[in-house]
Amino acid sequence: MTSLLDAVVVGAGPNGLTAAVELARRGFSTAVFEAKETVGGGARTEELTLPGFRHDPCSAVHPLGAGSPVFRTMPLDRYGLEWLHPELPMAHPWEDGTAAVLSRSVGETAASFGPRDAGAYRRLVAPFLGRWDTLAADFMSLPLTALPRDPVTLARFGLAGLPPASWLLRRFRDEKARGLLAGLVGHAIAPLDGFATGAVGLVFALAAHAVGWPVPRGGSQAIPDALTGYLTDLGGTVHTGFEVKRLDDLPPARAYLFDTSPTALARIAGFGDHYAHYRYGASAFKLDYALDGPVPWTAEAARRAGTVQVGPTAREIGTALRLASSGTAPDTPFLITAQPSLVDPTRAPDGKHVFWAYGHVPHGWRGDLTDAVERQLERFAPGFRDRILARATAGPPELAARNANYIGGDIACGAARGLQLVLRPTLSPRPYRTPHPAVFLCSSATPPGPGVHGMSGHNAAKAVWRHLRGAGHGGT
């Protein structure tokens, strides 16, 4: 490769492959370089356990992927992604057998919680429905790259959501709507007392009501293989298997994106201390099972559900979150789980199923919280462990070889918590740039931060397309 490329891309995560194909869709030459032998990052799925289950080693469900600004102008359902809805998006059950839901229904919704909080869960989302498109366009590009869509609806937004969970739960007065309230924001993996923590509980909550919590037929590998195979017709190229110590191992561009943490961009950049100040949050401990059957929920919403949360109290939650990002591995973890085999039989053979769960731990954790984990999900499927077939385990130590991006374990590419949730990796109008005039960082650790949406990539790449057409490097 000799000639002169207008942006190289390092890293094959969402991100960083939405980055480029966003470039090559204006006319841009563009390449990605990958370390790994296959694309993917976050988005992976292997036989982990045993032949025949396809498992996701990272992310799963995809409420975010399904509603990202970015990703709905793409033909990527050209490049075979499929999106499967379950009968319900999440269930977070109670050990009486009950559960709140979290439906496409917002009635259905409102009513699991109880008649107490019924009206109280209508009112705070009535001002968001119908208005997901340019909601979410305006939110995912914070720090704004453009000017809002609909500044009244992001400016009502900011309101409900910049406070902390803690303030939000005070709306309801029973537990079911604050604990499956409470289970929404944990998906950020920070205390619910933080700052505009309500907002992530928000959000997750309006894509159930907007485009539903789906899957990828196959499993999370079909989003990042989508997008390669647009960018390959658009003309780019990724090359897998190359790994980029530092910049002069890259052909010559006019600009490059990382799609890397910025710890490994200081390094390969040579930044020095720049982004000292950075900071990493909690680890998630993963399990994937192969189960015999479906996991024996006693909550018949729960045996319905892509996606089980399992608290169940917003105290028990709040405890487990506060715990881990505090240095101590939690007794009774918060757990996220999935069952993508209910809508999709090619993830397991005939009659079985995959199963995923993790909580939560402290960065760098080295302990094993399986047994915790399994008496957690026994608590609310009595039998659970009769139907596990293999299991693989992965904590920090392994989420971080397995992606480089996950220091210590992090998942989240950098703690959600204060103005870092909001504001990163630094305090800055421009995040997306660097100390480089020509280098830019578009993995998650860039606004609006963690999930498999792209938007992060689709943001540093306007940041890149303007600076190359500001320097006379063509682009439509």
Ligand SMILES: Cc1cc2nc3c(=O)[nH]c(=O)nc-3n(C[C@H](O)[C@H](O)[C@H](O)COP(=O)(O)OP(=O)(O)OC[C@H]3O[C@@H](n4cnc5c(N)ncnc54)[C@H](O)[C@@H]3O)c2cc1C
Contents of the next structure:
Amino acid sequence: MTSLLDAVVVGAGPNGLTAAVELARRGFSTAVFEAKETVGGGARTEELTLPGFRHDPCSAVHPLGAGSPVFRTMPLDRYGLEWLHPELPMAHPWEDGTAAVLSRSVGETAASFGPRDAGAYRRLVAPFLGRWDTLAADFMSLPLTALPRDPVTLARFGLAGLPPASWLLRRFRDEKARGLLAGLVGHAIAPLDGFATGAVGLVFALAAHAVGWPVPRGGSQAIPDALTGYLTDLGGTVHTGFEVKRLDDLPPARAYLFDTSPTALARIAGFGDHYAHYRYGASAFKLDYALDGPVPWTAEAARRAGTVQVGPTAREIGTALRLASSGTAPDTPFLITAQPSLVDPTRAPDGKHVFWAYGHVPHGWRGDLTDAVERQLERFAPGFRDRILARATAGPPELAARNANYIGGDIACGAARGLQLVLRPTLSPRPYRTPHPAVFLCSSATPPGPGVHGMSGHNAAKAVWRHLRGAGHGGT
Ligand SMILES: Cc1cc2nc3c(=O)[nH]c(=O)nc-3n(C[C@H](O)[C@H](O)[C@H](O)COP(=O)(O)OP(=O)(O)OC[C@H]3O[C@@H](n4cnc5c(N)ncnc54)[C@H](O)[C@@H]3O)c2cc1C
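Provide the structure of the form predicted in complex with this ligand, given the form predicted on its own shown above.
Entire complex below, previous chain first.
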């Protein structure tokens, strides 16, 4: 490969691949270089335990993927991506067998919170119903300078979401709604009293009503595989097993995009301490189970849900998140769990199931959370342990070894704290730009942050095609 490429992308995670597709479909010659032997980054599927059990070591459930403004512009279904919807997107059970639920239906969700909170929930989400497409496109493109498509709805979203989630919880009187919404904030490993954490809870709730919380048939790997198939048809190339250590390792190109941590980018491109201010946050302890049958949840709703949050109260969840963020592994972890084989028989042998779970632990923690996780599961699903055929566990060191972007095991590639939740990696209206005019950052360390949605890749690609066209290289 000696001719000058328009763009080289480092890292074949969802954002790197999306950036590559966005450039290739505009006629720019593009090549991707990935350190691991397979594409996917944080969206992959592997037989981690027993033959025939197909686990997702990282992402499993994809409200932000199904609702991604950029994925919706791509024919990914033609490349094998099929979203499977569980009967309920999410359940949040209590030990007495009751549960709050996040349903496609606002009415069913509100009813599960009880009569004292049903109205408050309806009032919270009402201004945004039917507006996901424009709202997602607007807030996932921030802080670019383009005018929002629906500034009024975006402003209402900001008013509701910019304060801490703890403010949002005060709208509710009973534990069911408060627990479920606190759990939603936990998906971003954000403390409940943090700036803009209300927006995290609101986004996940609105996504459930607008697009559901689906899993891809065959596992999360289907997402990067579809992006790679599309990219290849567009003329792009993907090179795996190629860890980039220096810019000189790469073929000559007009622009370079990094789907990496800011720390790695600084090291590779020689940016010194440009990103030294950037903070990495708490980690996860991940467990993948091969089960002899479905999880025996006491709450009936949890047996029908793709995702189950195990808290249950906002206080317990807040404590678990605070402990993990401040350096102590919680004895009673808050768990996010998923049961993809409820809707996807390709994931496990007949009658058997895969089960996906993680709890939050401190950055770089070296302990084993398995017992605490299983004690917590037994509270809500007595007999869970008897169903275990095999388990695979990964704490911060193993997560960091799986993916160089998980520094200290931080699966969000940067703490979701303070302004860094929204404005990352620097306080700049052009977060995808770097000290070098031809080098760009496109990973989840840039807005809109973590999740398999490709929007960081899309936004960075937009900065690149403006740069290339500005320099007279037009694509087609
Ligand atoms: C346990 C866990 C659970 C999660 N659950 C969900 C979920 O359910 N839903 C959801 O939407 N999101 C989830 N996420 C988050 C999601 O996986 C990430 O936010 C997303 O993958 C980020 O995409 P990315 O492209 O920015 O980076 P990544 O997916 O991390 O990809 C980066 C890629 O760059 C490669 N790379 C890094 N450095 C180099 C180098 N020097 N040279 C070459 N290649 C390099 C890496 O190998 C990797 O393939 C989860 C993550 C984890 C770990």
